[in-house]
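Encoded as C-alpha cells, the following chain is the form predicted on its own, with no partner shown.
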Amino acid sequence: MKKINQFINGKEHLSKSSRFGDIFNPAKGEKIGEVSFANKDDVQLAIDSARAAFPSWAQTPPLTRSRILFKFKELILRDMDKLALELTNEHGKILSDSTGSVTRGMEVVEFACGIPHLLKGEFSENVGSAIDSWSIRQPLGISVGISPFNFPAMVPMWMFVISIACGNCFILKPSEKDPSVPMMLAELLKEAGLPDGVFNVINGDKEAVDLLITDPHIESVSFVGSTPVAEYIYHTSSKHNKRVQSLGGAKNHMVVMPDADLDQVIDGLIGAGYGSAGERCMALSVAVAVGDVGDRLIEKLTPRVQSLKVGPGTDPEVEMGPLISKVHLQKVQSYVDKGVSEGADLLVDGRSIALQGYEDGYFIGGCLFDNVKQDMTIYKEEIFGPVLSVVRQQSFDDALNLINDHEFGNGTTIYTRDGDTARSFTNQCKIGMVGVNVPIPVPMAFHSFGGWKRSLFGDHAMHGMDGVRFFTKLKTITSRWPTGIRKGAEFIIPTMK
C-alpha cells in the first residue's frame, strides 16, 4: 500500500497532517494507496521554500534553465513506460493513451527549451535624440498550479514547465485521485538539476487550495477543471490580486455536413468521443448531423459503439478503460438515466456492462443517444463520460447557431469537403479551438490552449506564447546617457525631439 506525501525543497516531506485521501485502481475498484492532505504548516513550508529559491533562480541565465529542461526531457523519455503505467493504474485510461498524454506534456518541455529566444524583448534605437528604448520580460515570483485528475502529467507540464523556464518558482497542487505521476515528475526535475525549492508539490484538497490562492506571496494561479470550480478559483484569486488563467468545462460539438467523408467522421467520433472514457475536456460529446446525413451517420456509428472493447487499461486490446471513481461512475449513469427520462433515444446502453474478474471496477460501456434536443440535460451539461449525443439540424446556419448559443466554448470541429463551408465555420464560431476534419483540435505546444465563454476565465490561454506572457512581467526601459542631455527642467510630459 503506497503512501504519497508532499515534495518540498527538493525532497519528500512527511506531513504531520492527520488527514488522508484514498487512491484507487479504477479497473479493479480496490484501494492501492493513500495520499497525505497537506495542512497549513505544509503549505507555508512550500511557500517559504519557493520564496527562498526565487531570487537565485530568477537571476539564473535562461540558457542554464533551458539546459535543465533538456535534461528533464531526456529523463521523461527514459521513464516514459513507468510514467504511463503509473498513470493507467491510478486513472484507468489505456496505456497508449497514457503514453500519448505524457508525450503531449513533453512537447511543452521541448517548446520551453527555447526560452532564451522566447524571452527576447524589443529594441528601438533613437526614439528621440540619443534616446533608446527597449522591453524585457522578467519572472513574476511564485506560481501555483491546480491540475485535474484526467491528465496528471500533461496538464501540470502545461503549467510548471513554462513557469520555471521563465524564472519563476512553482507550487503544484495535483488531483488527490491520482497523485503519483506528479511526484515522479518532481523527482525527475530534481535529477535533471533543478535547484531545491524551485518546484514543490502540495497534495491535498480544498483546504490546501484556499491557502495557496489567498496567500499574498503567490503571484499567479493556473487551474484546469470544472466550470464552477474554475469560476471560484478565478474570482477568489483575482480578489487577492493574482494573475489567473482558469480553464473550465466543455461541450464540444462535431458538425457533420452531408458531404463529409462518413468513414472519417465515424473514426473521429469513436476516438474523440469514447477515448479516455470521455474524461477529456476536448472530448467530442455532441455530433450535429446537418440535413439528411443523420440516418446514414447513425447507421454507421451504432455498430461501432456497440463493438467498443472495454476493459482494464493495461490490456493492449482494450479501446476504453474505466472511469476514475465509483462516485463519477454513478454520476455518468445518472446522466444516461436523465437522457432516457427526458425523451432522447438511447441506441446503445453501456450501463449494464459486466467484465469477468473486474466486477468491482468503475466500468461503463459506450452510450449513444439520438434525437437529443437543445433543452435536454445531457445536451446542456458536461457529462465527462463515454456518452455521445446526436443532435439533428436542418442547415449549416442552424448548426452554427446551436454551437454559438451553448454556454461553453472550448473546442469544436466540422467535417466537410467544402472549403467555403469550412472557412465560414472557422470564422464565425464562438469557440476557442476549432478543427476542420480533425476530431480533437488540441493546439501544439508552440500555440496556446484555451476556450471561450465559460470554458476559460482570465485573459491568457495555456502554453505557447500566451504561457510565456502569462508567467512574465513586461518592463520597458527608456535610456539616455549624459552626453547631449537637455539643460533645464521641463514641466510637460516627455516628448521626443
Second form
Amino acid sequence: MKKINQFINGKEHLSKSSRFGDIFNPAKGEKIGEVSFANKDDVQLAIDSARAAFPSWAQTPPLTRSRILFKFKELILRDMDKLALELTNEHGKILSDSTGSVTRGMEVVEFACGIPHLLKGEFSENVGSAIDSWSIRQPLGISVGISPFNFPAMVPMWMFVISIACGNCFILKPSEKDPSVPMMLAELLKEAGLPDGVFNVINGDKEAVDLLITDPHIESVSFVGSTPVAEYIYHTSSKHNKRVQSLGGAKNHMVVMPDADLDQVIDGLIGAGYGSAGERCMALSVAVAVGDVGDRLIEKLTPRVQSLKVGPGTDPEVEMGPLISKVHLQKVQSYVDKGVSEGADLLVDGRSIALQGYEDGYFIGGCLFDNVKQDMTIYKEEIFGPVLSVVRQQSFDDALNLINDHEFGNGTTIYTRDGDTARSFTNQCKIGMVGVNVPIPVPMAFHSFGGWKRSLFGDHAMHGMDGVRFFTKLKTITSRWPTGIRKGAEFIIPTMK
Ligand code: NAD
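Please supply the coordinates for the form predicted in complex with nicotinamide-adenine-dinucleotide (NAD), as a counterpart to the form predicted on its own shown previously.
And the full complex, kicking off with our chain again.
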C-alpha cells in the first residue's frame, strides 16, 4: 500500500504527524494508500525552505527560469502515460480524459516558457526634461496554492507554473483525495533543474491550510474548490493581508435556441454534462430549452443518456467513470431523490446501476430530469455528478434572466444559428466564461480562467496575463540621469516640465 508524504526542499519529507487520510481507487471502492497530514512543524519547514530559496530564485534571469520550464514540459510528455494512469487510479475519470487534463496543465507550462517576454515592462522617455520613467513587475515572495480533487494536475499547474515563472517560491496543498500526481509533478520539476525549496508540497487538510493562509511570510493565496471554502479562504487570507484569487463552484447552463443544430446540442450535452461523471467546474448541469425546442431535445437526449457506457476509467470503451468517494456518491444520489420529491420528472435514473466485478465502486449512471423549476434544490445547488436538468423557458430573455439570477457565474454557452442572438447573449450574460456553439468554453492557457459572482472571490482569474499580474507586484521608477541639472529644493509636489 502506497504512503504519500510531504515534498519539502527538493526531497520527500517524512512527517512526524500521526494524522493521515485514506486514498481510494473509486472504481473498485478499495483503499490503495495513505497520505500523511502535515503538522505545524512540516508547514514551518516548507515555509523556511521557500524563504531560503526565494532571494536567489527571484534574481534568476527569466530566461533561465523559462529553460527549466521547457525541460519540465519535455518530462511531462515523457511521463504522460504514467501521470494519466495514476490520475485515473485515484480520481476515476477515463484515461483519455486524464491525459487531456494533464495536457491542459502542460499548456500553462508552454505559455509560461515565454516569461521573459511576458515580464517585459513599460518605458517612457522624457516624462520630464531628461527624466525617464519605467514600470517593472517583480515577484511577490512565497505563494500558496490549495487545489481540489477533480483536477489534481491541471489546477495546480494553473497556479504554480505561473508563480515560479514569475520568480516566486510556491507551496502547494493538493487535495487529500488524489495526492500522488502532484507529488510526481514535484519530482519532475526537480529533475528539470528547479532549485530546492522553490516548489514544495504540503499534504494535509484544513489544519495545514489554516497555518499557511495565516502565516505572515506568505504573500499570496490561490484557491480552487467549493464555494463555501473559497469564501472562507478569501476572507481569512485577506484578513491576513494576502493577495487572493479564490475560485468556487458552478452551475453551468446551456441555452438551446429553437434554431440550434440539435445533433450538435446533444453531443455537447452528453460530453459536457456526463464527461468526468459531471465532476468538472465547467460541466453543463442545466439545459435551458427555449420556445418549442424542449420536446425535440428530450426525444433525442433521453436514449443517449440511457446508453452511456459506465465503468472503470482504465477500460478504453468506457465513457464515464465512478465518482470520487462513497460519501460523494451518496450525496449525488440524495440530490436525485430530492429532485423526484420536489416534483421534477426523472426521465433517466442511474441510481441503481450495478457493474459486474466493480460492485463496490462509486458508480452512478447518467441521470436526466425534465421540467426542473427555478426554486428546486437540484436547480439551485451544485450537484457535481452526472445529473442534467432540463428547464423550459418561453423566450431568450427568460433564459438570460434565469442565468443571470443564479448565484454562480462560472461558465455558460448558447447553441443557435443566429448571430444577433449569440451576440446579445455574450454581451448580456453575467458569466465569466461564455461559449457559442461550444460546450465547455474553457479559456486556453494564454487567456485567463475565472468566473463571476460566487464562482470567484478576488480580482484576478487564473493563468494568462491575469496570472502574471497576480503573481507580480508593480514597481515604477522615475530617474534623472545625469545628475548635473540642479534646481535646489522644491516645496511643491513635483510636476514634470
Ligand atoms: P473542496 O472545497 O472540498 O476542497 C478544495 C481544497 O480545500 C482541498 O485541498 C481541501 O483539502 C481544502 N479544504 C476543504 N475544506 C476546507 C476547509 N474547511 N478549510 C480549509 N481548507 C479546506 O473542493 P473539492 O471537493 O476538492 O472540489 C470540488 C469543488 O471544486 C466543486 O465545487 C467544483 O466546482 C470546484 N472547482 C472549481 C473550479 C473553478 O475553476 N471554479 C475548478 C475545479 C473545481
